[in-house]
Structures are given as structure tokens and as C-alpha cells.
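Presented as C-alpha cells, the chain that follows is alone, the form predicted alone.
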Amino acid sequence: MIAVGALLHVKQLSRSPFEIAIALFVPVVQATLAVYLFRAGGEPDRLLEAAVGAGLMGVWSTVLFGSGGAIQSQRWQGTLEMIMLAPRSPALVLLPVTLATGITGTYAMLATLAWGRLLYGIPLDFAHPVAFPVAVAGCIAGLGMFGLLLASSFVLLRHANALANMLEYPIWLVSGMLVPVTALPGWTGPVAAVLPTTWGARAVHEAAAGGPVWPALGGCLAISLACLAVGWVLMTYVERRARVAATLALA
């Protein structure tokens, strides 16, 4: 069921005209931004590091505004209801939608390292070419796994793109996407640790540029069931809330 779900909205998330201007343009523009920004600082050797972490944050984005953006589309075609209906558990309904937005989000990370090769020459040398597309599957289903934990709380918001806009940036920030953790400031340390996508982000880095990938890309995939079984159990709270309150069908 998972699989055919996740098959359905990612058939869904290729026919959106939104989803396809962004999978279109953002990449460019993220590849260019990361590229100035580290040439800007005398750093043209981590060019390649650059377009993986530029390559991240198009993933998070994908996941965290398809995410939302999924669930207030159920809304507005009227069929979330009928999700909230069936008979399985909520979380495991709207899972699906969460991993087809990693899965669509995997896009933007290939685009990304192909025009940051094609327009500014990046050499693709990674340093463990075998471990580079484990762990940026790994970090897609870290990602996937988390959105369900903010998608628990899509579901009764009237704008959840309002949060999504919150979050997008902070997150790809805390977790090291682009600017290395070591370089802000001390009290986000903690906020990073227990996030996956920190872990994620590492072991995609440590994938490209050189380092012990599989301990950093286990501690995304614990971090992440941790949050799938918190989703899952918010899920059930939410909707069960929402239908006490009536408030599921806010549009």
C-alpha cells in the first residue's frame, strides 16, 4: 500500500505545474548562489561541497513544501476526508505522501550537481562514489520520515504553507546543509543533534568530500524512525482531534 501510494502522488507531484517550476528553476539558482558564495570566500576547492549542500536544501524544500502542500491539495479536491476514512491508520495513509515528496525531491539534487558541472565546471569526484548514493537515499528517507512528523500538524492548520515557509530555511541552516554546524553559533548545537537532517546532511558530506559516512547515515535513519513512531502517534491525536473539533475540512 505504502508503495503504490508513494507511486500515485509522485505521479501526482510530476503533473503539478508549481512542482515543476520549482524542480526547474530552484536548482539553478541554488547552484549558482552556492557556487559565488564559496568562491566569494577563497574557497573554490569545496566548489563540490557547495553542490551537495545546495543539492540538500532543494531536497528539504521539495519535502517540506510538498509535505504541506499535499495535504491542503487533499483538502481542496475534497478528498482528505476520504484518506482520514479509510480503513488503516492515518499516518500510514498519508505516509505515502510524504515519501513521494522525498522521492520527487531526489530530482533536485541530480539537477543541481548536473548544472553545477554543466555551467561552472564543479568536478563530480567523490571521494566514496559507492557510499554517495546510499546516503543521499538514506537522507531522502529521513526526510520522508520526518515530514509526516510535520505533516501531523499540517492537517489542522488553515495555512500550513505559512509554516512551511518558517521552517525552510532555519532547518537547511541549523543542519549544516551549506555552512558547516562548527561555524554558527554554540546554542545550536543541541538544536542540530536531534535533528535527521543534520545526520543526513553529514553523511551525504562526509559521502563527497571524505569520512565515516555510515555512522552519521545511521544516526539519520534513528533519528528519523524516532520521529516516524512520534508522527504516527500525533497523527492518530490530530485527527482524532480535529473531527472532536471539526476543523479537518478548513480550507
Given for the second form:
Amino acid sequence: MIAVGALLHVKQLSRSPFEIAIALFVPVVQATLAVYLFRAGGEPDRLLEAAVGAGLMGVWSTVLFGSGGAIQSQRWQGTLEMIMLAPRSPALVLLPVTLATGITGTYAMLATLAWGRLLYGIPLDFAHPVAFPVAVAGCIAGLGMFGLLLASSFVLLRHANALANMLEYPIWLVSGMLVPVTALPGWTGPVAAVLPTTWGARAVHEAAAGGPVWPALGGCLAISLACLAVGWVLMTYVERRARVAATLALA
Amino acid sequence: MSALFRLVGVGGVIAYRALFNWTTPSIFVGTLLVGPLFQLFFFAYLGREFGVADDRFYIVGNAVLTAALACVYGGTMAVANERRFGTLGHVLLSPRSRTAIFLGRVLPYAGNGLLIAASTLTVAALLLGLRIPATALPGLLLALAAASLTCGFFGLTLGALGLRFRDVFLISNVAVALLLLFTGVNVPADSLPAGIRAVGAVLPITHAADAARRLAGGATLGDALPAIGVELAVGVGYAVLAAGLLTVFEAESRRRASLDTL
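Requested next: the structure of the form predicted together with the partner chain (the form predicted alone having been shown above).
Time for the whole complex; same chain goes first.
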């Protein structure tokens, strides 16, 4: 059910010109910016890192806005009631949606890598060529699970849009997607350590540039599973509360 | 003449209150004050990591750029939301100049952009330890105001495209992303290819950021005025372009009966 649901929502998201254009174009602009910055900073050997980092940023943006607004999107499409009427747990029905946002985030990663290769001639010499796609897939699965927590917690907040708008850059920054976490103030360390994005980004970067991939990927998936569990409980609570208060269709 | 100013001023403010989506304080603060601050921190730390330029380059440049967020999307919304809310036909039926109506709508967004840019610069300078000479403040305010106004007219130009194209917010999202790259706010101009620099020269922010950086670095207002003047000239160019596009697309949408097509 999760696989079929995720495939359905990936197809649906992939038919939106807005989603596709944003998922492909904005990360490419950020990758270009990163490439010029790395070059200007005398780091031409790290251009692959720039392309991978910009791709990860795109994945996070897709998950943040896609999963954060998952319930609202279903509400606008008029499908929320039907989803909640399904004889399965609401979390199980919503999980494919949030996983789909992570999967469509791979468009960003593919776009930045292809852009870097074709336009700037960045060699795609991954230090761990087998581990790289595994790390990306693991990172995306992790972020999809984290997405369920976002979806269920955002729906509890009246002004979730504001929170989503605020969370894009801080997570890019703290998770070390482009700026190494060692360059940040010390107090950001504990914050970064509990985010699945940090471990996911580390796993993908280490698969690309070299380093122990599996511990970071394991950390990402472990934290993501914890987020999934919390998100599951929250989603069940939210659904019951909305049914009791008859507010399911209300924004 | 006073009726025209009333149309531009009061009309703009009323339309701002009606069309601006983020009217609750928490959404305003989160989206327009805190969000841009994190954007600035991201690029400031990125700049520190690579040592491409100093903190002043990133803090001042990105503070100017934050004006674009409210002004570009706001200018776009000034036209696009009329269509979305089903009121575009009423506006275009008005016997008054639609050019004046729409140009007036930019002013509240420009004020908004100025507030955001000034607050972002203040908070970022305090948190990241950038010292700005007090004598530079009037000039900085002028540069930020010029950037805000230019971004507003740029946004209105994009909004005018909303009379012709369905998904104008796609265009504005892409435009805001391109401003990050083309304005040289995050990469020094001499590290960018000539093509990007040439495009950046006719985009909002580029010249205002240059002027603001000079002022924050101790230059006099006289030194920065030429760059501020160029920024304003770019803004006037976009205002003329927006007025032209609005006139052309309005006529075309009447002819094709596509005014309320979503």
C-alpha cells in the first residue's frame, strides 16, 4: 500500500509544472551559485560537493513544503475526507504522500548533478559509487518519514506556512548541506545532531567525497524512524480531534 | 492632481490590505522578518567558510536582497491576486487610469521591503558583529529604499505577465532565485562571468547593494549616489515596462476574453 500510494503521489506531483519547475530550476541556480563561490574561494576540487549540496538543499525544500502542506493540499483538492474515511490508519495513508515529496526531491539532485556535469564539466567521480545512490535513497526515505512528523505537526499549528517559510534556510545551514557544520557556532552542534537531515546530508557527502557512509546513514534512518513514530501518534491524534470537532474540511 | 495622488496612495494601501496574504503578525514575522535573517546567516557563514569576501560584503548585500522577497512577490500579487480572487474585471472596468492604480500598489510593498531590509541589516549587524558608521545610515536608508522601489516595479512587471500567463508565481519564484545569482550579492562581481554581470546590471538590487556596501565601508553619500541613481533608473525602466505590459495584456485579455482564465 505504501509503495502503490507513493507511486501514485509521485505521478501526481510530477504532473505539476510548478512543482517540477521549482524542483529542477531553483536547485540548479543554487548549484551555479555554489560553483562560482567554490571557484572564487579557491576550491575547484570541491565542485562535486557543491552540486551534491545544492541537490540536497532541493530535496529538503521539496520535503519541507510538500510534506508540511500535505494535509492542506489534500484539503484543497477535496480528497482529505476520502483519505480519512479509508479503513487504514491515517498515518499509513499520509506516509506515501510524504515519501512521494522526498522521491520528487531526487529531481533536484539529478538536476544539479547533470547541470554540473554538462555545463561545468564536473566529473562525477564519487568516492563510493555504489554507496552514493544507496545513501541518496536512504536520505530520501528518511526525509519522507520525517515529512510525516512535519505534516502532522504543521496541521496542529494555525500558521504552519510561516514556520515552513522559516525552516528552509536554517535546516540547510545547520545540517551542513553546503556549509560544513564545523564552520558554525558550537551551540548549533546539538541541534544538528538530532536532525535526520544532518545525518542524511553527511552520508550523501561522504559517499561523494569519501568517508564512512554507513554510520551516518544509519543515524539518519534511526532518527527518521523515531520521527515516523512520533508523527504516527500525532497524526492519529489530529485525525481523531478533527473528527470530534468536525473541523476536517476547515483550513 | 490630488485625485491622482489619492488614487495612487490610498488606493495602493487599500489594495495592499485586501490582497496581501500574510496579514497575521506571526506569519508576517516568520516569513518576512525571521526567514530572510536565516537566509542572510546562511550566506554569511558560506562566505566565511570560503573566505571569498568579508562579513560586510555578505551582511549588507543580503540585507538589501531581503527587500526583494516582499517587493517582488508583493508586486506580483498586486496583479495576480486580483485575478485569483475574481476582482480583476472590476478593476479593469474602472474609468480611472489602470496604470496609476497598479503603479500605486507598489508603494506599500516597497515600504514593506524597506522595513524588512532595515530590520534584517540591524539584527544581522548586531548578531554577527558588523560595525556600520552612524554617518552611513541616511545613505543606507536611501539605498534600501531605492532597492525596495525597484524590486516592487520589477515584481509588478512579473505580475503583468499574470494577465497573459496562468502560473505567474512560478515566474516570480524563479525570478527571486535568479536574483540570488545575478545580482552579485553572494559572489563578488569579478568572480562572475561577463554575461551574468551584464544581466545583473539591469536587475534590481545589484546597484543598491553596491552603494550600500560602499556606504557601510565608510564612503560618503556622494560616492554612493551614482549607484543609487542607476538603481532608481532601473526601477523607472521596470515601471515603464510594467505599465506597457499591463496596457498591452489588458487589451489582449479583453480581446481574447481570457481575463478570468485560471
